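Presented as structure tokens, the chain that follows is alone, the form predicted alone.
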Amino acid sequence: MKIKAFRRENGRYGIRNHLLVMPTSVCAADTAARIAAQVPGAVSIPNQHGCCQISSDLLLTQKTIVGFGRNANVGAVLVVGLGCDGIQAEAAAAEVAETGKPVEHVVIQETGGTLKTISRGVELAASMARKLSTQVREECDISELIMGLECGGSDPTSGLASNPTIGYASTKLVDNGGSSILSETTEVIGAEHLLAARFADPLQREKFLRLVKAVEDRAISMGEDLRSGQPTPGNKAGGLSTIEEKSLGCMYKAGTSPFTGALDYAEEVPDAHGLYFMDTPGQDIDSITGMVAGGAQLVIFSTGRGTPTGCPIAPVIKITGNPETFEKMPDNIDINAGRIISEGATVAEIGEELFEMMIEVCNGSMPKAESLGHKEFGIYKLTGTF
């Protein structure tokens, strides 16, 4: 089965042709901002952090943004820094060029403020855009796609149907060799022993448990009880009652495959090709944010009561179980999975329309997310800034 992208130095494939504008902190996101608006095609992204973070906390933040830099979907990079912030530009931009593609940096307290960063940004990032503007599709296998399974604004229409259409996609995705990334480690508690008994390697299933248990125990360690923010509010006006109900529901994005491996937030997806489940928050943008670090190109997101959710790099194709939520949100929803429940559609008669979808989105057409410029981008923090 082929797909259309566009070859990267590595041998791995982008279905989009970004050129990033990539802060290294808050203090050189608006820089950043301005110069990627200046420069058609390209794209920046509200990094919020980078400086005062301690410790793992920022080492995570330094492997999100640079995740992006290394992500198939992006075609060269412009590093942004302020210079005294806490990820240097360029040890970042020398993480991304191990990648093989075009990397710049500035850094505006060397290069004279503002207006002379901006200038000199434009002038970089022009330059990239002009050869990235010469690059065509290739034909390639789709088992160079990394998808990303998300669900958001849940309600129990999710699990019914949404969710099961998601995991036959996925699972028909990795049959043909791909990869798919399950995630959001609040959302799978009081599930994680039938996902554990898909691990075949021990060691991964033994890790895939410790990550439950962490979050579980990060929460007990600071006085709180993951029910008082699991279900959402949303969630519960929606009808799903329990953390557990939740789960169940959220599990089957996973489909049938076996588990290959275990992944810490925004760890780039091994070359061996499979399922894979992500530590992640349950907060939808964060979550995104992580596996599209992780490397997925695709990310295909449930939702029962709606949401207009996008990414600044990848496409995002919006599923509802809910034919009530699909009349309301015509803008943002792609799939009307509710045809399950309403008109008797099979999960895989609607599982093949998202897959052919799919195809479709990785040759270039655009979801409705990323035809309404939804660009939402969050790094998970691990404590408090200082």
Given for the second form:
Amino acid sequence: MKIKAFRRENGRYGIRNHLLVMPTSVCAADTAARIAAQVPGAVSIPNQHGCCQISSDLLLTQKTIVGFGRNANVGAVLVVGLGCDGIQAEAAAAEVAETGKPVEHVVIQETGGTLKTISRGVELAASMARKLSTQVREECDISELIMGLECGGSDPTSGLASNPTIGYASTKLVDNGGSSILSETTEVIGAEHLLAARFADPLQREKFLRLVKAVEDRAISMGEDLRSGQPTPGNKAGGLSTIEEKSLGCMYKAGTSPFTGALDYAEEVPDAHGLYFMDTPGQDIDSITGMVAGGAQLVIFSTGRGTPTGCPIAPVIKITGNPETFEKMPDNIDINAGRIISEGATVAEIGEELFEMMIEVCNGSMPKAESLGHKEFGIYKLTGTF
Amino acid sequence: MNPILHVNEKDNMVTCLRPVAKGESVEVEGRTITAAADIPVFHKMAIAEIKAGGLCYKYGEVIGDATEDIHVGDHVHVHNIESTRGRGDKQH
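Target state, the form predicted in complex with its partner chain; input state, the form predicted alone:
Every chain and every other molecule in the complex is listed next, the one we just looked at coming first.
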């Protein structure tokens, strides 16, 4: 099965050809955004971190933004740093440059302040954008695709209709040699025994169970109760009663493939294709950001209640299992799996429709979140800022 | 359309695919069950007696404990079942 995508220097394929203007810290974020705004085709990310974080969080921030730079959907990168920030622009640029893609960097304190940095940044970015504009899509196998699986604003229809539909498409992708990532560790709690049994490698199974236990233990160690945040008020209004109920519905997104491995947040998906689990929070934006930092070029997002979420560098296809939500939010939802509930359509029928749309989106057509310009971005934080 | 979805035979509750009014009777696998309360769309209704502290099943798996006696036809939600996991409050 073939798609048409942009070949990168390291042999990977991107389904988009973004020029990423990447701020290493919150202090550089506004300058980066202003550079991107002046260069057609450039996109920036609103990085809220990267300074005065302690080691684990600082590393997580660096891994996330570097992962965005390395993602195959990005053709070239301009790194923007302040200078005294925790993540140094030159080091971040070097990590991205390992992929072979064009990378430049500017440092605000060295370049002479906001205006001179914008001027120099626009010059560099425009030059890279011109080169990217000459690149054309090439045919490649669908096994080049890494897909992130997400659900947000869940209600009981997510577990009954839209997540099983995503599971169908995910299994079909993995059967065709591609990769999928299940994420949201908080939404595995209560269903981990079922997923653990699907890991072929005992070491990866142990890592997966360790990741799940760590999240549960972290909440308990803070004297907190996961019930205070999960299910969310919207989930409860929709009919979900407990974290276990939410988790059991959530896991249907992973289809029926065996698990190849378990990944830390933003960890790069290995060359071995298959189904992966990634340790991300249940919060949709941070979760999608982690999977895209790990290499996902496309995200499939199931929502019962409806949500507009997109991503700066990866198209997000929305699917709902709730027929009313499809009627109420036509701007935001691409696929109506509510027909499984209201019209007796089968999971396989809607699953095929979703898979067909995935191919079209890989080839360049825009799902609704992308056409509306949604670019939500957020990095998982484990501690506070110091 | 059948307004009730019983996902797994082990489940002691069903999901209502449309709002079910208090006093309304619905068929669940040959049994007639009368709703004891107004049940909103996609919320759950008990189809078996569950004692306080008893296990609540959906998808054939435990989704929590009953916090009070739940009777056939009752609305099952956060007011009468609770999570058994991630319970910081139970660690003190």
